[in-house]
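Here's a solo chain for you in structure tokens, the form predicted alone.
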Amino acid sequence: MASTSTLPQVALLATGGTIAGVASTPLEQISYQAGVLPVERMLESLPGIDGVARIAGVQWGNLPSENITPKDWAVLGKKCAEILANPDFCGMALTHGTDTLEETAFYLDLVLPPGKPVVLTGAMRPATSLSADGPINIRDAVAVAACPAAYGRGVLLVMNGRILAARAAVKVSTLDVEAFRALESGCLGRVINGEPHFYHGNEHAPPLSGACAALTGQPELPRVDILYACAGMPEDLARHSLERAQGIVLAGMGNGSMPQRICRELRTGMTAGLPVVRTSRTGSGPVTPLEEYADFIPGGMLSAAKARVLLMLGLGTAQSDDAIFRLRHLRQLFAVGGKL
């Protein structure tokens, strides 16, 4: 084993979530208080992790991730940029609640240029659980953050031994420790006994990583609403968002389809320059261009939650108020960000 002084240094940024949660008994895995333990206490549950890397714990906050907002993303993005600019760190790991982990990860991927590894992780069981998954996830995330092969791959998500790209990772389970997958593209690699193994090289920069770096730390982003398509969906839902939002993401049926009444309402807003992105409520498979929806932006492989993040940042980076220019800019972003 390498001496401590020669090991790479990794920042461990704690934001809260189940991984820092506490339950009433070790057998309780569902009912607990998230975001309780500080980063120092979490590291105490990891004997021997000092043999993986030198770790500098940073307590950013302690929130259940359902309470994370875009303003929190801005503060978090600015903090991550500061840490990455420190030459003492080779990379960073970030603990986060799983409910909105995929959104925070994708936001960070869009605002942080690819370079030093940024690795998010979380847990499905509280820290007090008899079989808590948080400690091993932290160990694996730190190992990936310290791994030279992770450099330049954009923001990553590591849980249950899987290494996933932030753009592709989605939460697929409410309770299982195998909670995240990349349903279309698959995972980038695995961590086996603390050793990261990537399935392929890193010949190409990750799509859109750092594309919205100009908005790092920007607390106010355009409002984008998500509409969930369903049988008999009332038109006033669409009208409510059309009157208030600057963009809309539709979690559509099948390949991003919608009731004709909703389509007519959305086209009213689109005529006035409001962009609408089609995604699918099915959970997997790309949403493709369709002639009948040619004026909508197809979301490709992006989930509704991820499409919302990209549309918010895309609207923020559009350098013109001209609706035609803005729509062209957004179509280009989604053509890249939504591809397989």
The other form holds:
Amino acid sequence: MASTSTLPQVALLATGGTIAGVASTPLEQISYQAGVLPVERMLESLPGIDGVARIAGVQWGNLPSENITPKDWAVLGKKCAEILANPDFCGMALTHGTDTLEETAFYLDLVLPPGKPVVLTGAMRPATSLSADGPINIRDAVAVAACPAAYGRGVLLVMNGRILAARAAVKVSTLDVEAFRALESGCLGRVINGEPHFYHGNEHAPPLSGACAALTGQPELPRVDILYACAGMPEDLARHSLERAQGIVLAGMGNGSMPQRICRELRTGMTAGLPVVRTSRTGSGPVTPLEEYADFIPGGMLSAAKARVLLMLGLGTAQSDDAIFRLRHLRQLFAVGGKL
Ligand code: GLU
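Having seen the form predicted alone, please provide the structure of the form predicted in complex with glutamic acid.
Let us now look at the entire complex, which starts with that chain.
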């Protein structure tokens, strides 16, 4: 083992979630308070972590992630950019509640440079639980953050031994420790017994990593609403969003389809320059361009939650009052960001 002083240094930034959660007994796994333990206490549960990397714990906050907002993303993005600019750190890991981890991860992927590893992790069982999954996930995330092969891959997510790209990872389970998958593209690699293994090289920079760097730290992003399509969905839901939001993501049926009446409403938005992105509520598979919806923007591989993040940032980077120019810019962004 390398002597401690020669090990790479990784920042471990804690934001809250189940990984810092506390329940009343070790047998309680469902009912607990998320975001309680400070980062130092989490590190105490990791004997041997000092053999993986030198760790600098940073307490950013201690929130259940359902309360994280785009304003928090901005503060977090700025903090991460500062840490990454510090030559003392080879990379960073973040602990985060799993409920909105995929949104924060994709936001960071879009605003941070795709160089040093940024690795998010979380847990499905509170820190007090029998067989808590947090400690091993932190160990694995730190190992990936310290790994030269993780360089240049954009923001990553490590849970239950799998390494996933932020753009592709989605939460697919309410309770399983295997909570995240990249259903279409699969994982980038695995951490086996603490050692990261990537299946492919990092010669291709991940699409759009760092593409919205100009917006790092910007607290006010345009409002984008998600509409969940369902049989007989009332049109006034669409009207409500059209009157208030600057962009809409439709979690459509199947290949991004929608009832005709909803389509008519949303089309009025597109015609007025308000972008509407079609995604799917199915949870897997691409949403493709379709002739009957040619005016809408197809979300490709992006989930509705991720399409919302990209649309918020895309609207922020489309600095033009010209609606045609803005829509062209957004179409291009989604053609790249939603690609398989
Ligand atoms: N809802 C809480 C959160 O997202 C707990 C879920 C979790 O971390 O797994 O922070």
